[in-house]
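In the block that follows, a single chain appears as structure tokens, in the form predicted alone.
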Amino acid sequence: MKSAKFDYTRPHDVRAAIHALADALGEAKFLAGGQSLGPMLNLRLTRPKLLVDVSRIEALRSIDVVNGSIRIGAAVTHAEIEDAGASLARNAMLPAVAREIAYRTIRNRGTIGGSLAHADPAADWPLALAALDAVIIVNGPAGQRSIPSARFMLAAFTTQLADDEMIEAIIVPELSPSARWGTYKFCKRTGEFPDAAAMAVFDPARRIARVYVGALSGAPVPLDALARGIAQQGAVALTATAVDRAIAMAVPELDAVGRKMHAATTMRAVQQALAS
């Protein structure tokens, strides 16, 4: 199939993009990489009257380190994060996560902001940014507001983003030299969305201990008690029984197979963090 007819505009700054969206009265969609929106348009799952192309807005295209945090523009691609190298040395988890997203051709076009706005439960960035305690900066007619990444996604394909708002940037804290992290996901085939995923971050200097599971029916879910136990006791707290209990309590709707897959990915992610 081909998409329904739509108009197209390519504003040169964030304010113009917001005005274009507002003027469309809920009938517009932002276009950045188009890796999710393109197929939805062709299948006519969405039929906007206007596409607002933000892929060349400079304010959305940079990665900057400011005051101990990393600011990533919403239109930065997965590949650009993967290739950032030295500029992300204080948070190497970011390029590591980007490197495992789908295939290089997808990473060349797909953007971090587009992934967050689309809010696919199996996507990598909602899970990783929740584990990293990132903040999502959104902008709209009323101005900017900040949303903790762990609360940004409300349910599958549903976020706190209002119809007249756009994601402008993601602020990710730099990790301390003593920080350890791990990420693991189970995919039937390389490059596909995972059936289970988990990420763990332990940064004693910043008093952070976070373990999250993803690829669920909705938003990523924290395993706070497990994370605290591991932070306090170390590897001795990482037992199969403790992980199974944490998964069962946090995600009770999982069947036996799903619980086993998520427990296994959680175990691998935490083991990776403790070994790093």
Given for the second form:
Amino acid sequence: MKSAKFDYTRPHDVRAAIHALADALGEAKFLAGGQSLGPMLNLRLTRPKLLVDVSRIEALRSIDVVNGSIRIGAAVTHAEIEDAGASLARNAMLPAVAREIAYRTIRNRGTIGGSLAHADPAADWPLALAALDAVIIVNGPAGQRSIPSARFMLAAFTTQLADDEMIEAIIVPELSPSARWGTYKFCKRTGEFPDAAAMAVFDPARRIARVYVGALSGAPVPLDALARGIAQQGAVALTATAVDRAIAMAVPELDAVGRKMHAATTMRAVQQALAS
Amino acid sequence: MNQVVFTLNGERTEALVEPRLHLADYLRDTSRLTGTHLGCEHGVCGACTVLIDGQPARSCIAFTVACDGRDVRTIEGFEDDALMKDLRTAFTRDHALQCGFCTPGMLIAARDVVMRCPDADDKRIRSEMSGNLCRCTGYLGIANAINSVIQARRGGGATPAIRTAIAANAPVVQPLAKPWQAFTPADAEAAAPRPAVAAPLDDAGPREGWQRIEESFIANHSPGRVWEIFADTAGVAACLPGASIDEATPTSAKGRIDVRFGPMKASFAGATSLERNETRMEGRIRGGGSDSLTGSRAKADITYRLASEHDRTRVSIVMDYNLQGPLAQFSRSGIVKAFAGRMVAQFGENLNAKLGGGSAPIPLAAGRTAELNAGNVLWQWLWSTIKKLLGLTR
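Can you swap the form predicted alone for the form predicted together with its partner chain?
First the chain shown before, then all remaining chains and molecules of the complex.
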């Protein structure tokens, strides 16, 4: 249970980190919180020649409110988002999601950028950030680009991130005062990866209605028709049949148990948003 | 070897360490601070919990080299800590330990819970402590001990520090619900397209112990033209991301497929035999390969069938596969299917590009290399194995 040998470098800025990765010709990995990479290294399931520690790069470490959006640096930890309370008052869904991730010891080290880049289908951030219409800012030798979070994750452990790119920040829109949201996940044990998860965001002022299911075999899936129906009609549109049909159409590969679990989590997440 | 300087239990510590040396090994083997226990050694059991810059962290997945400049505090560093003294007394009184192996980690996590959640009830204590495992199943005693310390502190009146902590830890509550305000949403950003799920092609199931994947795609040319292309072993292989052919005849091929799964890379080297039935427009590819680094072995039996569909060709593929070594324990089959869907779709895109006259394969996504990213397959196996083996969680 000891990692294979690797070299270690801790660059001070994003540019240097990108160079360090590029110079290693595909043999390097970024290390942020290391809560997924650490176990993989110890089990020798991965053997990079170089770890580029980005966890202390100042530019990746802050939460800022800019022009109606919240910019979260990629190396901000889940615990920091959980504790950010007041500065995230305009998007209280973020600390609520952060608080439910794994355990505090994991949240103290694990980062939002690391979670997105790792792209576990059952992870909380890919689902939450898709539902929140966040934008992922990535940087690489070819420069900076932004990717809508709904399109960032392609499949399990597969994202739009190129080999030589890193996530720099996540831009999350502020919710308007009339916005409602709900999150729900099924975990067999506290802190475990869920078997089913759903998140819902309704923001009348911004004309946003999102219902997403997660913890699937790949990226989170939107239930757009259901979200639209609820936005227009409210709780009347949230029937067991409507939810069941939405799940069956959006995720046809689920078996009966999976469909039931995802329907239940969707129902509960939307109910929470409707406060009904 | 890298030079690091950090604070260990209040004392400046200099060390020359290999980057791969994790903090728990440094603490135990070099500093002889053996109160930090190693259980699972991959961040699941919580026995190795220490404080790094005042926050509980797992020292088995924290590398010593990354602790440069940090403040590390182990169970031995709480000799004079009043709160830890209360916790020790409570743990003893409430039978919160039996063998004692988990206790150092439990105490460090418990101290954090008492400070951070001064109004925690039994349920919250249990949820906050769920990252620390006790195999003597002493959770009742542990929760009681922590609860008693929290109660005693509250009995002394809420200090400003306690009030601040309570406020900071109040659950997130949405503003009081107003009547539902109906609205028509603007269109959503389109999500990444999901692979289509093909209809079953073959009624007979796969052999015992084998898995089956069925997928199909449309090629933008006539079946005759596609059939010709499929005769070119090397040409077809070039459409498979990550594949390279060393040797090809009309009936056999040798080569390798490079796959990448998150941080892992593997190179499956092997050989295949090829059969073609022109009258039925069907072909069969049988082969196997192994990856020397992970010790995984794979066997595959692929049948493809071409059928005309509105002047174009539907290429249907049935792949039966058998995996041994690490991959064999793969459990979340939905992820394999989803991955296979993407793989076949990309093969189809590349083939269409080739048929269209272009020779360059289409990259997997903007900016990606064309290497087959088998993320789902091995990664998923890895995680499911890690999770299963140790009842793990993350």
